[in-house]
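Read the single chain below, which is given as structure tokens and is the form predicted on its own.
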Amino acid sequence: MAGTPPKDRIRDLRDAIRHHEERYYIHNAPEISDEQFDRLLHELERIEAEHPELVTGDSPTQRVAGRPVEGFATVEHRTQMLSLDNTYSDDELRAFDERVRKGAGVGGDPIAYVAEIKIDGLSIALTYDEGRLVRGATRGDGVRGEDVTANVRTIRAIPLALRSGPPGPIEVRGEVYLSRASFTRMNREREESGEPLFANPRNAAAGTMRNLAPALVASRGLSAFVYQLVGDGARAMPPTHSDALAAMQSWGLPVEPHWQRLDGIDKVVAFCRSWAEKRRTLEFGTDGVVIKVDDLALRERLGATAKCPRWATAFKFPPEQAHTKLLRIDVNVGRTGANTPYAVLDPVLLAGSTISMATLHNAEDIARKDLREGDTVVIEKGGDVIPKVVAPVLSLRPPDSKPWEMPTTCKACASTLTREDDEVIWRCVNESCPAKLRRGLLHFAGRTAMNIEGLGESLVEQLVEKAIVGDYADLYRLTEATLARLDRMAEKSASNLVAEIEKSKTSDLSRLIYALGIRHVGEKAAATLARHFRTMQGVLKAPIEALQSVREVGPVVARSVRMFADEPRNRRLIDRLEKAGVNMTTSLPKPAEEPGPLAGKTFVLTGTLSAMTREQAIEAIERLGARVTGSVTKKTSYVVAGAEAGSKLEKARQLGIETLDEAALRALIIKQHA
């Protein structure tokens, strides 16, 4: 406003603003419009260029920092973050009931709970010295975790600064997770970037809470509830539970709103059967209700176990389900050439969506459960959103059928599958596959690879089928003239797109390596291989032995980037692309040399993971050094099992082998980094 001292109007924004993320991102409720928002934010942006004198680290311009960072520090906990027993039935809600009772001395007595709601995301420690945020981190094993906190500073819904509240340090604990809707618009363009889908929005907020590029975090929409104010003896705590959640509130932190206190344990298990039949009204994701001593100080008699405190417990709710025809199974090809096999469901709704399709893992999945087309089966939603066929009805099982078998030729081009010893997965192995093509040029444009935005499915169909693109170098060649011809693709669009692909030529080489799709190579692997050998010819020409020493390469990845370097299609495709302009080189500093940790050690992953892909895990354990194989033997180290582990696990025990679940894995990998 005209007059007003820049100081004075700073203020004003900062405040405004901020009520109006409360409004949108905790409250649900906006009182202005986005572009309303948008208009205070950038007179904000504006008067502090005029005044950078002004900026502080609080203000809504200074959420997303301007540089990805190089990676996650090891953080300890001021207390222990501990697990949660679970509850899955009325009886077992009244014996924790009596067990409280018990511990509590009170006889009779109902004891006062406060239930809310079960976030399914990912556990964060927020701490505020003088009002303000400085630091954010994961659970990790409950005693360390990753200092995540530039990527919750993107979070909109956690304050940078309390509006009240105890001047001191404070911490709060809560749940960082991704809504439905973000959920949904999120796989929908990775999708069409050709990007592997997320299971569920809790994989989706742990991914993205441990990606290294703030922009990229913050585009993304996660948002966060707090539910625990930890104390340290410092300063007096609220009496109760109760209290402490109406006081984080009263300080403009996202508390989850549905949670009531209730005394007695009839009316908590009213409580839970009452929301396992509205959870879809809700707009994140959630698969149970969290149950809790409500006084303080009973709390602290009661006590807790190793893992668990004494005085809480989840009660989850039972899967949804829903009976369905099984029409037919049938197979996708992806970029590598892996041959998928799913589900073609007669529709159903099943917990407020239409399911036509299902994923079904691979043909020993499909075996092992006995499916055949024409069954009825049993699809289930669970915490997942992505649905699953758990088993066929066999009761209703046509007279005729006859069990699945994988066919022996790729769908797309006719090519022979072929499966490695230690796989379960079948490949086609042609590198003119044009499924692998459209599947691999989805990927090479991504957002987080070559970032070239406007080629989307349907153009990239259109390349491929008109036969105007035969691999990545292709690209570069591509015109105005030649894309404006397309369906769809008017002039501006043909610029813009041409504008794109000749901005991509700049971007760095772990990109570069990235947007290939060399088998086994995420993000990450491509910045430490970028970073090691800083041009594409240093990692094309690097023996095996110079890849496997990389500490955070390893053998599966090392072997894989040789297979791909000592192919002459794959150097023909790297002449081409350094022909066309396309950078390769990297501007990354260049790491000091360490030893892996569990450098000699043997891992083999068996069954189903849900906080990571067996690709992030594999990454993650060969960063410290450590191998991968596919094999059980007296020589493996460890064994991690996943859901639905399979006969690796009995072989494991059969041997002595020691084994870890995901929980556990991911316990050894933080520990080792710490």
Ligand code: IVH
Given for the second form:
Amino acid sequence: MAGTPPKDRIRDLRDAIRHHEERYYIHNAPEISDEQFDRLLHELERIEAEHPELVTGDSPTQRVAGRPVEGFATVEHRTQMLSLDNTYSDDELRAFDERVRKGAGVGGDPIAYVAEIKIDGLSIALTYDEGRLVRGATRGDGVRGEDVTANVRTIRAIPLALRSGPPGPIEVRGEVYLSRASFTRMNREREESGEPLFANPRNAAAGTMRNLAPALVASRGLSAFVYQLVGDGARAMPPTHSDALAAMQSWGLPVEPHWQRLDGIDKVVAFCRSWAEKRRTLEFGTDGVVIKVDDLALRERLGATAKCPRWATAFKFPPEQAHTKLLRIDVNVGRTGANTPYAVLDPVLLAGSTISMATLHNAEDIARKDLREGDTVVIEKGGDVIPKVVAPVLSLRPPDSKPWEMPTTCKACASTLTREDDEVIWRCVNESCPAKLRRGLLHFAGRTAMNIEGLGESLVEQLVEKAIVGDYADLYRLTEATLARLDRMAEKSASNLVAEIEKSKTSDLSRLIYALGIRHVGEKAAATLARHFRTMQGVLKAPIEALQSVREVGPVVARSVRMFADEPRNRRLIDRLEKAGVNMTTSLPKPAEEPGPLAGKTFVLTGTLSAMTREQAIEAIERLGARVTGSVTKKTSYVVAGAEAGSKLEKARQLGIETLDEAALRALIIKQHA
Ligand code: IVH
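Alternate state requested, the form predicted together with this ligand (shown: the form predicted on its own):
In what comes next, the whole complex appears, and the chain from above leads the way.
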């Protein structure tokens, strides 16, 4: 605009951009095209570039700061971020209402509630000061969370500056979530790159929020809703929650629009019923309805228990179910030779996706449920993506149906299956079983094993089928010429893969031990063995007593390693890997010889750590001589609670066990090392 002072034009552009962000990201009703929007943003970028003195932190050009965050700082919440009690039925909802009415002393009068959609995401606390977003924090353990401001700033539904609102600092709480479309897209991408899938949108949102690169977070399409205005005692609050929701909405904050103020529990029950039906129409995952007392003064009177307010409850939707035909029960062969039955179903739409297969766990489970081929079955999907077969519909069972019998031979190679006494899984013990080899190769090449990128399923299938690869060592003989002859293998991918395979030779011994897929030897046990024995020969030669004497190596792992090492075929494999140039040593630190300063102590880790990985934390704790175990008991010395810590933290509190947050753990490690 010729003649308009840059300062004014910048202000107008920012207002317009925020208006259109709200239309797009909050109301889902854009007024202009993406191209027109981009033009506004580019104009703003251009003017700001010419007038850097006019750039402020709340400008829409400043959402992605660009630099990666160095771990997340711990922040203390102003008031505890509580959780919610769950209810699962109309009766439980009515019992909740009874308790509220008793607490309120209102006799038969109906209580005014607000019912909101329960968003399946990750809770977040946002602080605005002078109308500007100054902090975003995760819930953490409710008392302390993580400062994720840089990531929160990338979420376009969250305003960097409020349109209007109180001048002083305010805190609002809500939920960061991934839309179902973004979730599906993210999992599709992960599938293509061979990464494990997120089980549900909640996990995906949490995983994304914990990413240290804001630019990446920005690309994932997170969104947010707010549902709570936090009072600080200093300023007058609206008298009711519905007023607070309306106020937050008028300030430009994203409030989920389907909330309703309802008088009496009957209307609440009807609301819950209706949303259990309609939940699929929402663009985000939901697992229920949150019911809250509307009157804030009454909330005060009702108070809270240690974890949950007495004035609210979450009604959880029943898992979605469908009926379909169980066409046949088939068997899948895993890396360890496990022959696992699964259901082949007549494809049916359930909870938004078409289901044609479901796991059946094991033969005993099938017998217990008496599932038969040809049955009509009830299938169910809870919050997770993996569907379950619940039960047969006996009234629809065909008269000639027979109980299903587990095959006695391997689905892939027809060898006789065996089963250990205390196990329910039937296994193929044929070392040349092609299905085991295929799965084994995928495991060997996996990201946390030898990390050979590009060795995917279709390639492995061809390599095994064409007998080009008969064991892991054969991978190291692959040439570009051999690979280029395979289907769907371009020259470039062939040379990339050869380079990846070459690179994998330098992997640490701990990765190699894990990659071999020795039963019961996971990543942790592999690292322990590598650290203790230093070389592959050291591990292979160790007598069972020596293996067992290593702390953290139990009799099951020791026996399994010994059995692996005693098998001449495995020895030959290791020889060939060594001859191919695969590294057989470790650079991990030696375990401390002296009893460490924390010897005798046991730690339990729960929740997610930010500045270090779980493995790094375990390594650091063990290096000090302490043990890390899985469950909290009276003997636990410390519970380390990361973000989103759950029942273990609760248990620690009940047992009066000292809890450490991540910062305290780091301080302890540094102190003990000093
Ligand atoms: S109110 C003290 N409202 O559900 C009450 N929570 O299962 C604070 N959630 O931790 C929560 N949608 O992360 C509230 N409309 C909503 C919600 C909601 C999702 C989450 C929230 C809470 C969890 C409890």
